[in-house]
Amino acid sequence: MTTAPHRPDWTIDQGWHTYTAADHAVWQTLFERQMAMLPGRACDEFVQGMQALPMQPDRIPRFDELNEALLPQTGWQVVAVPGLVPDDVFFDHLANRRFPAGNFIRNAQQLDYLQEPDVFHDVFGHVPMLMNPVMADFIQAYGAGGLRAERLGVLPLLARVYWYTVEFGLVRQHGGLRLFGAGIASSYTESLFCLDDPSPNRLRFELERVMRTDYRIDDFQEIYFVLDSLDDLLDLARVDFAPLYQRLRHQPSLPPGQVLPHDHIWHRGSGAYHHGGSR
């Protein structure tokens, strides 16, 4: 469990000089593996963001150097936190264009899966998309909306929107599907699974459907939702969620493997992985 730091906003110094050679080596292994695999899989906006950032393969990035590129482009900055932070703290940071990133990195035995987001997930997975004005505005709007949803007691409904876009979203590009979610982009195995494996369902993104759909936190996703364009996120940022909360708060949630009659299906999954496999 993450220990609360002294600052009320949970921020800490990145402590870049405390990273060991082994820490940098883990970053290099993860970075080089993803960069070799993502071309043709990651959306154009992710690739463009990565090219514009001072990320090097052989060392964990310094947050102050990232901010020199981020701030002029979209007004965002990365702030270091010790791990997961309380929801209200997280939303307040996002609403003010501060992205809280864990300052620790996984060890060499955890390359393919780590439950708590580390510096590789947060920086490699999220920060390139923050260079894109559409995603930058959407995540800020999500932060403001998260504070409201928390007060109304409907946070799970809104959290699913974040999960199925910012973390595990797919988008149509170049006649096929490309990934943009950070949970995918930072994971070698899920980057392959989400686009290539016949098991998961891939459905067109429909807001109310997404808000009712549960998700997996400890395994590959059983379902991925596909945006027609990243610009669709701007429409989501302008939605009045109040009537949706009123309509959906007492409806039962949907299991992540379920396909409904009205779903627009890009690919109906076999379900084989989740019926008999494990990560």
Ligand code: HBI
Given for the second form:
Amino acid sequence: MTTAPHRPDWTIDQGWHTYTAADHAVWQTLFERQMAMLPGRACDEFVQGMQALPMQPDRIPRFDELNEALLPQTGWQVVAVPGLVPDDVFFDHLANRRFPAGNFIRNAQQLDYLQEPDVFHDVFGHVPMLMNPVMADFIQAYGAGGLRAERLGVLPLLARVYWYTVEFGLVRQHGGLRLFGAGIASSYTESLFCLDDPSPNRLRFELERVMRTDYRIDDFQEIYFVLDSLDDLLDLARVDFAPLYQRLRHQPSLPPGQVLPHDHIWHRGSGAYHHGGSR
Ligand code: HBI
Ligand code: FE
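Please give the other form, namely the form predicted together with 7,8-dihydrobiopterin (HBI), since only the form predicted on its own has been shown so far.
Whole complex next, starting from this chain.
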């Protein structure tokens, strides 16, 4: 939350003409690196969404052009914001099918890691999945649910659902695992780590389990949850969370490195990356 908002919904003009040649060059580096690596790693829906969008290697996309493809497809649109916005502002946008995207781009010294969501994370990572009708409904439902969870004081429980799906989700496809989370799809190193590294746990997605599991915001995830199908998000968008909040609100959270007896394990992580050895 960097700049004081001029509008109550925190939106700003994308200011496309103020991007420098260096900004576009950063986009190009990131874009070409991901597009070369994602085939066989990103799920089909991500690839299809990307193909139907006006994204080019050599320039940061214009949000008005993206919206010409996105609006007729799923009723979503991208709006520009200066960076992280307050939770209630964020949720209100999502509940109304507006995706707030940072308008700035990281600099060439921060290609692999930055704290705030920039235009590469938000547009390259999130917008292709917003072309998918199932994901489109799911994120809208998350926005509405987020406003409720905030009022009930249980937002951390719901935020984990978003984190382990929309941001860092994996899905079974073509007899293997594919990535669909935007936090992964926009990160070269984590796209490799989440699928190829022996270190992290990869468990079947189970809602209550996910709602109890802490996550890392400063490093690769120690655990990834795997949907059987993206269509599972349809049911997830219709879940009545009230009884889950009741049950879970006073339970301790689980550390992300821990595997439980009832977990369905696709891959048990060695833990080597985060803990320097097997446990
Ligand atoms: N703001 N621009 C932006 N992008 C986000 O992903 C975002 C945010 N504000 C709050 C937020 N995410 C999360 O804290 C919620 O999903 C819980
Ligand atoms: Fe994101």
